[in-house]
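The chain below stands alone and is given as structure tokens, in the form predicted on its own.
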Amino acid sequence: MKNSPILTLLADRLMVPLLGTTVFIALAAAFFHFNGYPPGKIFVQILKGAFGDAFSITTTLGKTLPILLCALATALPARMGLISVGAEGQLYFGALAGTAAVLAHPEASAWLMLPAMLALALLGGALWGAIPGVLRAALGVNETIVTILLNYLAIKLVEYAVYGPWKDPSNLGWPATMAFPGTAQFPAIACDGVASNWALPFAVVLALALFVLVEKSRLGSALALLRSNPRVARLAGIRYAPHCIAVMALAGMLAGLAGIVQAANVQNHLQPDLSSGYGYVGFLVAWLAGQSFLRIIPLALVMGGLLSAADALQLFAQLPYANTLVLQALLFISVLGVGAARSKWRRA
């Protein structure tokens, strides 16, 4: 009996993730074994640290949100052939711009505060994304280099603000702004002790919306044509510059949203260590997902779980935090390696 086309397609889609996960587990087990740690106990501790109880799940979801948004901010330009590594800087600049609304009118009601804060954060992220888009479209400047440089600039601008004019004197020397009022925080959601805020389901909706927009509309076809054959796209009347700038700006808005959520709901201040490298982790997640907006969602959750488990590994297994970075690298190598091997096998 012939296999169903749907089942064949499903098996084809699941092959790389399943094989990649198997290879990752094998490599991680070997890494722990040769470093003198029992792999079985470590894997159990990772699962407990990521999803073992309500507190662990809450921490995992808190780390998943910025990773998810930064991964989307990487994947969208990539669908046009643009390699943006700027989500980290866009996150910081979005938080910086959104904080300006909070500091300008800290006494404002939530009905005014949240829209103003969110609008400025999105505009700030869009600006930080549009700059490399304009340079790419107008002058042909490599967007990867520009986004990396803008990351450092955004981080330094935040440091200048919180060490200088925006520093709250009541912090006793700690570089941070005043605490955000409750009206500047995204509404919380909770279930059985697991807490998050409405920005998380909103981010999932954004991922689904991007999937529909890019995969099921003419915009997706235009981006694919601009990526594969700009000359043919130009003959078809599809202009490179407006698409390049718009895509980079929209990507920046996604990362800017992640930044203001971190400042308002996680840190409750604007401070220098706003991000734990979420922009760079999001970049890895986007490439692990093959720039698929749907696959980014579970992969962001997995990576958020790994980061959440890092604290548990330090506390209970006495493993340095650097081991978490090794696990991220092994996951990246495993999935991409399996994907490359499978592609080569199919071409053979």
Given for the second form:
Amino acid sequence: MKNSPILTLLADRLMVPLLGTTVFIALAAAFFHFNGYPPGKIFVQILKGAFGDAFSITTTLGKTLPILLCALATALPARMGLISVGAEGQLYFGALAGTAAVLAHPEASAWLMLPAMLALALLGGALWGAIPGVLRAALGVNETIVTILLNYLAIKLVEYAVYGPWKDPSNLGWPATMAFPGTAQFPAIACDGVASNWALPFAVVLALALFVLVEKSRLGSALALLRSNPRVARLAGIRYAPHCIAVMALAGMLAGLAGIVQAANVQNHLQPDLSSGYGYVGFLVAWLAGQSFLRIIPLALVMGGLLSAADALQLFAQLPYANTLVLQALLFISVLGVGAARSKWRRA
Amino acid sequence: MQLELVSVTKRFGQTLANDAVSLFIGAGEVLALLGENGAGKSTLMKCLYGYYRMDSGQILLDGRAVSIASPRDAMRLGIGMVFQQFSLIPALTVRENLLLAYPQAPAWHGRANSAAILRLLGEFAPDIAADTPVAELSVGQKQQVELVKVLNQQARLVILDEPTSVLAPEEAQRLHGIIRQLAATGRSVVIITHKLEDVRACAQRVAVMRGGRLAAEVKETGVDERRLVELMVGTADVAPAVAVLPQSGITRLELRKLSCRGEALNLRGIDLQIAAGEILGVAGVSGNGQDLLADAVSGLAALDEGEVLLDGELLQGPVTRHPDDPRLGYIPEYPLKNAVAAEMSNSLNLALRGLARDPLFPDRQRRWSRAEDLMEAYDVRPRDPGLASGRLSGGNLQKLVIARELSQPRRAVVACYPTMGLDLQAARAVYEALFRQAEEGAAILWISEDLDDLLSYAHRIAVLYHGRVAGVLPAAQADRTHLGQLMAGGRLS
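Please give the corresponding structure for the form predicted together with the partner chain, as opposed to the form predicted on its own shown earlier.
What follows is the whole complex; the chain from before opens it.
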């Protein structure tokens, strides 16, 4: 019997995600079982905690947004062969720069406040991304190391600001800026009790636009060419340095956007624990998705759900938060392992 | 050891790569397996080495049927193979590389067993110091280390896959000597090649393959070389037409006091003028600045001083560089490294030169069909525009680059060893494409090590020695001895 080509293609496309998920569930079940938790019950709890009711969906979406943006900020440089771990720092620095606009004129009207805050946040993120870009392009400094180091620097700068000059005295020692005024918040959207803001659909549109641009346009070919052979790219008139700087700056903007949304809409202050490692989770998501901007969207949602469920599990099932890290690791190992095994099996 | 292949057949999908080939290899014999690219010689030997599984056929070792399912089996039976791509670790020394591949390598190694590992190195390549990092060896020396690696595994039959295609002439001569030495010590050698030179230098018997079949088997002694070429390609006429120098005399490409820093040596004060329609050959022993000259003219290397002018207009200088100028065709050395993006499709690699000027959303359908046409016209196989270029064989990759660079009219062409790795017919097609560009008025800068080809087809020959032009001669007045003196650092008398 001959298979139809469409079925073969579909099976081919779905095999890694399906098999990966199966392996993940098996590993996770084993993990819970040997730790004395009933796996079935925990899985139901996880699903409930992630998507069970309006509140959990709201939490999940709230976590999905920064993960999605940080994953985009990782995948874009990866398309030209740059391994950036800098989304976390870009997120922090974008939030810091955006907050400066709020603190400068807290009484400004929303029409002025929002664009100014957004512009500064994007600029801040772009700057934090461009630094490793420039160092890489001009001096050949390894971008992975620089982005990691800049993460620490950005976090420390935010800490300095909120423990020092920007601390709101009325906070009675709690390190945070004053609360953002309502004019400095992204417009909310709500539906059946599920609340989010316009940044989320915007981020999804961004992901789709990046997908089209990278898969179909000349720019995508240029990035792929630079990743594959920068020397040959010169023959095509494509230069490494400007692309490297622009891509890193653009990635920084994406993460910077995540930062300012987190400060303005989620936490309503700039405070030290701005991100619960969203930059790194985004990094994992980007690599799980094989740097595909399309696959990043559902994976960010899954990871957002997992993190949101972790909070719920900690509260209701007394399951330590560290379990989430184990689950993340198991997901990563399953999907990448199945992917690697498949490509090896194919080559043989 | 006597080896016999009986009626070996190997298919790849629709393609019949080996069609019932039978071959005998005697003890202490050097057999040349001669044929064009794609004649099935490598496939046949890879079946013998267990790299491929043959579909049908038999291997007889000393008259006894053996089954070889993997290179490990082949090795155990004393069959070794040296591939075109080396599998040495550049950061390790020769000794360490040999140790890694030594079958009885001990976990802890000292002086005593080190001697056993290095014995064959001393015998066949005494000039290679065991503690040199492999990265510092020449291509020929790396090949010798690779050969010793195979010999260390007690190989009694050594298969060499196109061993001289990557070697400079003097290195090839050295290898020929080693092959004769191998035969003298009782080992059998099969040398896969498309060069008559290799046959002449060391083979005792020649098996010619064409289209997956054994076309003929002849003794080397008294072999008619014209006849061999005929057997190999099916026709004896493989010399391309000679390009005629037009009498225009307009300088098209001009190199003025060009100086440029390289890793190994610098180019200093290069002055050359090439007229429209003229082919200027650049001769020289490899490593005298040829690759740097090509990069400098094409704009990939930064100039310290001087300039390159095209039709009197600045093309490359210390400040401005235009490697993507569409008037310039560039065929660099080592296409995998210098001319294509290996992970990207043939279709994209063929469209690469205009990429930055393409519209934001290029017409992929047109790019694809253009790639199909070009691959057909330049005989790039497999004819698949979607295949990653890095998966093409060396010869086909070279053809792909030629197709991209010479299928459009250019005002100037820089060609660096453009026929490297190509068989006679493909080389002829490359020369013809090059001459066509010249006839249409392009200035050609042609870098080659093949003095015979340079003397037959170039209009003038410049000799490069230590980063300088040692002399420029009209090809009609040049001869091998004279050029050889210049290449060795002599002066024009």
